[in-house]
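Only one chain is given next, in C-alpha cells, and it is the form predicted on its own.
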Amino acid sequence: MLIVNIAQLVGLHGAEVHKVAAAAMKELPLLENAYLRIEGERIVDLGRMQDLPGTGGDEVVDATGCVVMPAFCDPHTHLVYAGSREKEYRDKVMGLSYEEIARRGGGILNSARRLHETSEEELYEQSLPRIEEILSFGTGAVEIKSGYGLSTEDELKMLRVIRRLRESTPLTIRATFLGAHAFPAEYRNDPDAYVDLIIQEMIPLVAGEGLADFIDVFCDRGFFTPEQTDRILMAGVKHGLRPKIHANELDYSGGVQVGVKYDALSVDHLEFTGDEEIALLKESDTMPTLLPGASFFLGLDDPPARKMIDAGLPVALATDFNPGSSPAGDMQLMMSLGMIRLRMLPEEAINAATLNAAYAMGVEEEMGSITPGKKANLIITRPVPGYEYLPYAYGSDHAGKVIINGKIIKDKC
C-alpha cells in the first residue's frame, strides 16, 4: 500500500525515541506533502512527494488534504464488563459521591454481581462491539483490565474473555489482572483475608495460565492501603507480572510511592499529585497516565498535567473506558479533554495519546509513532486544516480511514 499526497504526516519519531517528556512533548515531527509505503504489516518507507521513487504494483491511497498519524494506543481500560450503570449516574447527579455509591453496594460491586451472573460467552459478545467501536475511532492497541470478578472464578473468566478478544480481533491487546479493584462484601470486615486470597490463589492461577501481562491495584482512599498494595505487587512481580497502579484519584494515597518502588510501568489517574509525587516520578521510568474522561464524568478535580509536564515529566492519556466512571472509549475525545481540561497543547495531546501511551502499555517498540519498521497502525483523517484541528473540534469523528496491521479496517472517506 502506498499513501500519497499526505498534507501532514505527523508523529515521525525515530526508533530510538520510546517516550517524550517535558519540552519534548511540544515537539511533533512531521512532513508536509508526503508519502508513506507499507509492506505487509509494516511501515517500510516515507518521504516527500517530490522524492517518491515510483508507484509500480502498489495499492495507492490518495490522502489529499488529510493528516496521517499513528493509531491511538489506549493504556487503561475496563471494557470487558456486564451491563451498564447509568442509574448510578443519576445518584451521582443527585449528590452521592463515588465512595457513597460504593458503600451502598453500587459501583464496582454492582458490576461484580452482574458479571458473576453472565456467562463467559455472553461476556465476550457484550465486549466485542466495544472493541469494534474503539477500532472505528482509531485505536490500534488497548490494555484491558479484569477487576469486576472479585473472586477467583470470575477473575479468570474475565481474563479468558480478554484472551479471546486478543485472538479474534486485529487489535494489539495487553491484559492486566486487577483482582485488587475493590473488597467483596463478604470480606468487608476482614480485608486482609481477601488480600491473602489474591496472593495465595488468584495470582498463581493467573500466571500459570499466562492470562495477564500486568498486575494492578486500586490504591486509594477507601480501597487498598499502601501496605496491602505492597504485598500484592510483590507477589505479582514474583510471578512475572509487571505492576501498573490506580493511584491518587480520590486522595493522596501513597500509591505513586508504592508504584515507583516496584518499577510500575505506569501510575494512573493522579488527580492528587504534588511535589513529592512529581519528584519521585522524575527519578523513575514510570509513565504518569492521565484519565481525563473519569475526572470529567465524576466531576473530580483534574490531574495537574500542566504542572507535571512543566516540571519535566512525560504524560500519557487513556480513556479509562468502564461502566461506572468513564463510559467512553474515544481517544479523540481524550485528546480534546487534554486540551480543554488539562491545558495541554495539541502536540502534547497527540504525543500523550500515541507514543507515550504506547510506552504506558509496553508496546512502544512496535507502535505509537510513524517509524519505518513499526507496525502500520495509522489514522488517515478526513480533510482537515491541520493536526491542531483534531483535538480542537471535539465531538467529531476525524478518522476517515483506519489502518491496522497494514490493512484498511475502516473507510469512511
Ligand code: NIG
Second form
Amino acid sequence: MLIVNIAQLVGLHGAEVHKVAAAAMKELPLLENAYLRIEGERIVDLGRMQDLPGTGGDEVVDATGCVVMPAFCDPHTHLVYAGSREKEYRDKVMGLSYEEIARRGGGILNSARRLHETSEEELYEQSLPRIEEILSFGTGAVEIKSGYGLSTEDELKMLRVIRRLRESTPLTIRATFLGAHAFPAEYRNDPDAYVDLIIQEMIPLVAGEGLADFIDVFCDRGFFTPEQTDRILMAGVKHGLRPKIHANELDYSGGVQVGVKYDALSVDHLEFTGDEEIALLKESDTMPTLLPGASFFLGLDDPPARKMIDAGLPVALATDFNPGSSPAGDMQLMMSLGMIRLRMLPEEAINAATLNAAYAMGVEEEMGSITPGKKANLIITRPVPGYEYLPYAYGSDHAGKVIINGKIIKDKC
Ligand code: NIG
Ligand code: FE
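In place of the form predicted on its own, output the structure of the form predicted together with the ligand.
Below: every chain and molecule of the assembly, starting with the one above.
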C-alpha cells in the first residue's frame, strides 16, 4: 500500500528512540507533502512526494489535506467489565465522593458482583464492542487489566476473556493481573488474608497459565498499603510479571516509591505528585502515566503534568477506560484533556499518546511511531489544517481511516 500526498506525516521518531522526556516531548518529527509505503503489516519506506520512486502495482491511498500519525497505544484500561455504573454517578452528582460510594458497596465491589453473575461468554460479548469502538477512534494497542473478579475463579475468568480478545481482534493486547484492586467484603476485617490469597494462589495460577504480562496493585489511601503492595509486587516479579501500578490517585500513597523500587514499567494516575516523587522517577526507567479522563470524570485535581515535564520527566497518556472513574476509551479525547486540563502542548500530547504510551505497555519497538520496520499501525485523519488541530478540536472523531497491521479497518473519509 502506498499513501500519497500526505499533508503532514508526523511522529517520525528514529527506531532508537524508545521514549521522549522533558524538552524532547515538544519535538514531533514530521514531513510535509509526504508518502508512506507499507508492505504486509510493516512500514517499509517514507519520504517527500518529490522523491517518490515508481508506484506501479501499489494500492494507492490519497491523503491530500490529511495528517498521518501513529495509531494510539492505550497503556491503562479496565475495559473488560460487566454492566455499567451510571446510577452511582447520580450519587456522585448529589455529593458523595468516590470513596464514600465504595464504602457503601458501590464502586469496584459493585462491578465485581456483576462480573461474578456474568458468564465468560457474556463478558466477552460485552467487551468486544468496546474493542471495536476504540479501534475506530484509532487505538492500535491496548493494555487491559483484571481486577473486577477479586476471587481466584473470577480473576481467571477475566484474564481468559482478555486472552480471547487478543486472539480474535487485530488489536495488540497486553494483559495485567490486578487481583489487588479492592478488598472483597469478606476480607474487610482481615485484609492481609486477601493479600496472602493473591500471593499464594492467584499469582502462581495466573503466571502458570501465561495469562498476564504485568502485575498491578491499587496502592492508595483506603485501598492497598505500600507494605501490602511491596509483598504483592515481590511475588509477581518472582513469577515474571513486571509491575505497572496504580499510585497516588487519592493521596501521597507511597505508591511511586514502591513502584520504582520494583522497576515498574509505569506508575499510573499520579494526581498527588510532589518533588520527592519527581526526583525518584527521574532516576528510574518507569513511565509516569497520566489518566486525565479519571480526574475529569471524578472532579479530582489533575496530575501536575506541566511541572513533571518541565522537571525533566516523560509522561504517557491513557484512558483508564472503566465503569467507575472513566467510562470512555477515546484517546483523541485524552489528548484534548491533556491540553485543556494538563496544559500539555499538542506535540507533547501526541507523543504521550503514541510513543510514550507504547513504552508504558512494552510495545515501543513495534509501535508508537512512524518508523520503517515498525508495524503499520496508523491513522489517516479527515482533512484538517494540521496536527495541532487534533487535540484542539475536542469531541470530534478525527480518524478518517485507521490502518492496523497494514490493513484498513476503518474507512470513513
Ligand atoms: O483506575 N483507581 C482504581 N481503579 C480504577 C477505577 C475502578 C472503578 O472504579 O471501577 C481507576 O480509576
Ligand atoms: Fe485504573
